[in-house]
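Coming up is one lone chain in structure tokens, specifically the form predicted alone.
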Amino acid sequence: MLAKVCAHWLVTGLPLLLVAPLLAEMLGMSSQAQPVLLLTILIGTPILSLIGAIGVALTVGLRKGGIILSLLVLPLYVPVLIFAASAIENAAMGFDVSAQIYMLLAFLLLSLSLSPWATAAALRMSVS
């Protein structure tokens, strides 16, 4: 499973964190905010991958599972990106990041952590 994921970050993740800086710059990001979005980047897409792992693994049954799968994900996000923004918006006004990254750390240890067993545990329950 963590091979999966991995390898959907590679596809994913890693061409976004390879364009994220022509972009910042295209957008006019100041030069404080730009290390911290790929830092952000970098933390926040496994997150992200991992938080879908699960939702697909729950889904995976259905034959209408996009919806469901929204609904049951879009929640798990939230958190992410609000720290994640408030990061880049506390660098590009000067402020201390500490904070934010220290929890999006915090949440890529727990997802790493626990995403594999839950993602079993849905597989087991969809498929029976």
Given for the second form:
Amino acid sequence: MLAKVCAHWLVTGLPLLLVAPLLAEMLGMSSQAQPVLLLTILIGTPILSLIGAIGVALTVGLRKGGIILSLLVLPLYVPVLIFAASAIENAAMGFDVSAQIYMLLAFLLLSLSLSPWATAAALRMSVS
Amino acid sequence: MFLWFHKLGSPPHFYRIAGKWIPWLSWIFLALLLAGLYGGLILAPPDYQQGESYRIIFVHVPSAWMSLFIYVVMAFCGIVIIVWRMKLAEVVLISSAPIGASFTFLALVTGSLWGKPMWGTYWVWDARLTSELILLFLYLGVIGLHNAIEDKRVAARAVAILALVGVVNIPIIHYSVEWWHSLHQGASLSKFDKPSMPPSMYVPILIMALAFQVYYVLALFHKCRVELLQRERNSKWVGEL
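Next up, the form predicted in complex with its partner chain in place of the form predicted alone?
Up next: the whole complex, starting with the chain shown before.
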């Protein structure tokens, strides 16, 4: 399960990580916020892949799974986005960002440990 | 104790018990609602800063509490479904979702109606407001996923997993006013501190909260009875009714 999520992250999260410095430069982001941007993307995108795996496993057997998938998964993404965005905002103003980064790391550890279990349960239910 | 729990879990027994409770609960709800509204709208003094328009909190705060409470109930049902595969928990989870969604919607609408005169805007993308909106989408996701799966027993297991995953949002919503310096005010009522308002204001809130709590159980019983009849329409006890 983790291997599949890793593969998904390699084709979605990693390119984003690579392209982010270029986009940040083009959009005129301040240089002190850029390392934080990369850090939040590095921590955040695996969380998104892990949560997405649960959503896909729940809807894999459905014919009209697409809309429901986004309805299920997008609300769960929002906390990650809130913390990451607030970290970058703080960094741009020159404040400390460790609180937000710790929170994101906590999310990552939580989803890394619990999401494969939930995904497996959902898959077992979907294929039975 | 376990025997009682086991017995309550059987659909015909629950159907009978719920049917007996419904008239009582209706009267209790009506009495509490009238008492709460009278205390809130007539007895409570106007606020020294907000005047009369603060009175919407007598609906807003209890419904926001209920929106969180019902989600926790659903997550608890999710655990029961996954561990014990109890049929009644499936029915309770599914029947709770629309009620919870309505309370969330009510909290959002009353909040934005209050926000217009107080903050000058109906909506801000603030932590508390956004996370409450996410909660609404979680409820809608539960309803949508349940409708999309044909086999209702499979659907219940899927929804149970979703409810358990979504429960991460509950502490985020609850603590959002403390974690971020949001526009939404902090909690005025808490178990450990003295409330930051006089009894004439917080007593009606508590009565309204109790009324909403009773209303939830009442609506839940009604919905569960219908859902049980639909699911068990081929069984013997439904035929005997």
